[in-house]
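Have a look below at one chain only, the form predicted alone, in structure tokens format.
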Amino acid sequence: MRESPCFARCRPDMPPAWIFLVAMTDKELMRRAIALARRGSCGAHPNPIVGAVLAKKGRIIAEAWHACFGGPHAEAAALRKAGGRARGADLYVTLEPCSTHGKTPPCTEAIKAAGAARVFIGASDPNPCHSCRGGEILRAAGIQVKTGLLRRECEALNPAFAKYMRTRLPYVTLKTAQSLDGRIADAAGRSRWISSPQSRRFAHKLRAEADAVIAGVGTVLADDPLLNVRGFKVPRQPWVVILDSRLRIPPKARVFKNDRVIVAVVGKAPAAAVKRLPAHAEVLELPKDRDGRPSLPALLKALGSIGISHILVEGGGKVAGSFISQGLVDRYCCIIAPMVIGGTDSKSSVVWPDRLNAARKTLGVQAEVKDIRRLGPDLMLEVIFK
């Protein structure tokens, strides 16, 4: 197929009337699963996100993606949108469409029903359960399938879904919000507001794609916050959990507002503290650590163990520098805002025991930047722990 000289219009937020009169490559009918593929990220998960477009000649004839968990899958979704002009069209899906029955009915029997010719997948599903088999049935139904068009980049749309289906442990996103000098409050504890409005966006945003958000209990008994999501539609407010190993959390602190609330302790926790949290709420009984506060290998085999697949850690520089110093962290993103609070009392971003560096052989943990932009006045900076 040429190269079409209208591929810079194809973005995801053109409108869809230019896409359906541009005849596009292989490559750029990916590109615009792969963009589709994002709508989902607010809704889709625990389930992967994924994009599907169907084409003729080059030319969309119909596109979809994995709005909302439980709900229609992409390659469903755009085959119903299609109708009877499916049938000898090319179908591009950024994932292997499933083969089994969950709580859809599996992508390979619309995909041979509809009658499409040839199937171009992006990666592989990482479920080893599932791993190449949609690829095997629909060849085997006659179609023409071809694998890992654009592989890495949507490999890289699901990284949370793959960790936890080779690992059955969450994705650990750690997100903190600091001056120029790495303070995240003065010495009286005042934090409001540090970051920008658009990085209060982008991190409700980042709440909006886990499966639960974690803070530690002096962020609690400090700022009071409801820690769900505002401003973005989601179809459930993910589980709130507070690391509190003495069970200090008011009884009416507001993230019991929530209606999914874990409070994570150390060990057995006192029959007369637990009466006094409202009735939703769960407490788990956590091993302790080295310092004496809840195991946070222990936690996140809990947390995988009914679900949870994608975690936030949001909350003070203890909690931060525990993840990080254990290695638990998957992904940073620091929100770094243009001040300078300064005081000697003042709170730092990560903070770990000073036993930690004494060990090291080399000065910090190594990082990789992975992006950098700009919210608002803020830099936000995205990186990975080598």
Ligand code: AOF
Contents of the next structure:
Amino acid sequence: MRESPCFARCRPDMPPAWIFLVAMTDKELMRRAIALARRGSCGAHPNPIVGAVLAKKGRIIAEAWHACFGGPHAEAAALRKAGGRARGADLYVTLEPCSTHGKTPPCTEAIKAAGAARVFIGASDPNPCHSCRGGEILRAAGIQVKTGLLRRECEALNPAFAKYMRTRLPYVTLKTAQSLDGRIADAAGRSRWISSPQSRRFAHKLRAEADAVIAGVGTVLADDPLLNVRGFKVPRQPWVVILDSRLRIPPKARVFKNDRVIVAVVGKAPAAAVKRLPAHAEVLELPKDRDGRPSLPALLKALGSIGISHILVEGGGKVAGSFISQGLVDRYCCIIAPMVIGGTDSKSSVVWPDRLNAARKTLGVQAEVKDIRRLGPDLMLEVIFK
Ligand code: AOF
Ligand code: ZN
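Let me have the form predicted together with the ligand next, following on from the form predicted alone.
Below, the chain from earlier opens the complete complex, with every other chain and molecule after it.
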């Protein structure tokens, strides 16, 4: 599959004309930087999304965001746009500027060279290479630095980056698209088009924001999905990971049209079965959990070790159930379509063995609602588990 060029924009990047005319407060300028940061959500990961605004007397003179992994950092891009006008300007940046050479030169050096007068920082960098050093370096150069402006909002931009920096484990987003009665298919397996075009677009945005998309082999056998990003420009399609204990995946499955595919199996995979798979498919041999399925903690560790910082779990019900019941979901986006499937043998969006419920003192796993959104006729509930 061909890779799209590195124009990782989800929205057009022309700012409205008024933005350069109105004098804004410090918080308003940081809010603008936060809005800009979000434009990088399809392309920057596994690096953080970051927005930057340069202003003089509260009026914006340049703005930018980190659009693409490996590309220019937000503050460096804003400084470049401003050129000589950056001298004496105020910089508002959602994440502490970096201070070492990575894929790009340190932003602290660019800020010093440009002659910015003041730097307003939102969140400190969870990356231990930079954490808190950026502010100190700038202060030592005589630049006024204010940290923690809209800190919580700025920190909330990068939950996956923060978790990955802390633990080297990927952040887990679970997505289900289900009926009002929590079903994803009827007893005959009919599942297509439960959710609306708007919901499907949302689901592709979630894929675009992840480094890997995960599904069980049951979903592959039932629907033969592609599991790639469509409708959003991404610098690189996410990895596709199929949980397939006994290597049942058909070699002609459409997921193999993706460049980067991992089939996660239990124990040693038979050489003959591996040979039948397309050459680019990677087989990941994992220990088994108590239900004989690939161990999910081991899977997360393996994916983290190859730089995957954010995974999107797309089902089916048993996969969703395993992630939730093992306490491995960081965020659950539940899309609910206004329909009832009913029946007795219809498939539920979340399935786990009844013995797990029997072993619980209280009913169910409690969650807290973080966001509710309309997606055309559907509803999206974003929750985190307590
Ligand atoms: C970004 N974008 O706008 C800022 C970042 O390898 P590099 O040079 O891209 O550096 C990545 C690190 O730089 C990243 O882990 C983070 O700590 C810091 N700041 N990163 O990708 C940005 N400001
Ligand atoms: Zn930087």
